[in-house]
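We begin with a single chain expressed as C-alpha cells, specifically the form predicted on its own.
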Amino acid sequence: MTKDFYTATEERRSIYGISKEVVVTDEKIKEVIEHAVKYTPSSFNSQSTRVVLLLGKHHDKLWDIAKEALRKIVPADQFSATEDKINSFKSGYGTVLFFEDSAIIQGLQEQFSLYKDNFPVWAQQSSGMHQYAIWTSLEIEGLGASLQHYNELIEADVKNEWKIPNNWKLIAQMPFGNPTAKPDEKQFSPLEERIKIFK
C-alpha cells in the first residue's frame, strides 16, 4: 500500500477495532520501527527513545498483564467494560512499547546543568515524535493503531516479563492490527484560531 505523507497524516486516527489478520509481514513492521527510531530527531542528538515490539504470545501477554493490574483497582461490578476495552487491544496483531532511557537524560542533565530542567521535557517531545512517526508509518502499511497509557500500572511487570533495563521509563503502548471498524468523523477547530502567520 502506498500513500503520500499528506494522505497518511489525514488518515492516521485512533483505531480501536483491530484484529490479528494482517497482510503486512513482521519484517516490514520491524523495518517501520527501525526507520523511525533511526531518523526521528532528539535534542542534543541524545537518541534516548527505546522501543520494544511485542508480537504473537508476547502481545497477548502484555494485555493479560494490563487486565490483571486493572482488576485490582476497578470495582468488580464495573470491570466488564474495562475487560472489553483491554480485550479489544489484545485482539490486535502486536503492540509497540515506547520507553525513554533515563540514564541518558540524567547524563545530559549533569553535562549541561544550565538546561537540566529541560531535558526530561525534550525527551518527552522526542518520544512523541517517535510515536507519531511509527503510528503514521503503520497507517501507510494499512494498519490501525491507538495510543494507550497504562504506564504506572504495568511498568514493573513489563520490565520483569521482558527483562527491560530498569533505567528505561515506560511512556506509552501502541496496540495495532488490521482495522475492523472506521473511526468517527473527526471534528476540527477553525485553523484561523490555531495558526498565526506574519509576513
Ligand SMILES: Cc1cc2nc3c(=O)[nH]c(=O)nc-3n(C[C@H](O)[C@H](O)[C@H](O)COP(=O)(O)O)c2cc1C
Contents of the next structure:
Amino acid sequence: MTKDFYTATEERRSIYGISKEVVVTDEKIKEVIEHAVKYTPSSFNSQSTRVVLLLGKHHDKLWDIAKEALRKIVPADQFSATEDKINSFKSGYGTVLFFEDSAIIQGLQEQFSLYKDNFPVWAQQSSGMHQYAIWTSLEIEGLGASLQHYNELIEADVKNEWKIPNNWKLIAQMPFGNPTAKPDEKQFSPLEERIKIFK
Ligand SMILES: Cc1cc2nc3c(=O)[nH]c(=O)nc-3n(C[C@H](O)[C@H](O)[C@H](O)COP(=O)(O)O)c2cc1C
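Having seen the form predicted on its own, could you now give me the structure of the form predicted together with this ligand?
The next block holds the full complex; its first chain is the one shown before.
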C-alpha cells in the first residue's frame, strides 16, 4: 500500500475529469476489486454484493446505453448538456457496476423472518461499503472515480448486454480513469454538529 488509510480516505474524491490514459494494469484493477469484494463486511456474512468490471469497448458500450436511454426522456433542447456529461464518463478507462443479489437477500428474509425488513437495508449498506472500498482503493492506485446512479434507466439493457442474472439488482455505476482535473475544494460542515462524544 502506497498510502496509509487516513491519507487515502482524505484523498478519495469524486473525480469527473477522467481519461483512458491509465498507467495501472488491468490485473491491478482486478486485484483491487477482488480484495474489496473479499474483505468488505456484509450482514450475516451474506456476501450478497456482486461487481462487474467493464473495460475497453464494454465500458464505452455502457455509456452509449446510458446516452440512448437518456435521449428518450430528456427534452431535445437540453440533451446536449446530458450528452456532454455522459461523454465525460465514457472518456474514462473503465466502469465498476455494483449489484446486490436479491436471491440471497430473499433467502435470508425467509430464514430469519424477524429481520426481514432489515436485510434489504443492510444489503444497501454493505453495497455502499464495497463502493467506498473500491473507490478509495482506486484512488490509492492513482485513478480518479465518481459514483453514478442511472440504475432503472439502464438495468434491462445492461442485463441483456452482459448476460447478468436477473436476480442481480443494479445499485450503482463507478466510472474511473486517469484523473485529468482536480476536484473543487470540499466544504465541510462543523464536526461538532455531526459528532457527539460522551466520556
Ligand atoms: C450514496 C451516494 C450517492 C451518490 N450519488 C452520486 C450521483 O448519483 N452522481 C454523482 O455525480 N455523485 C454522486 N455521489 C457523490 C457525492 O456527490 C460526493 O461524494 C460528495 O459531494 C462529496 O464529494 P467527494 O466525493 O469529492 O468527497 C454520491 C455519493 C454517495 C455517498
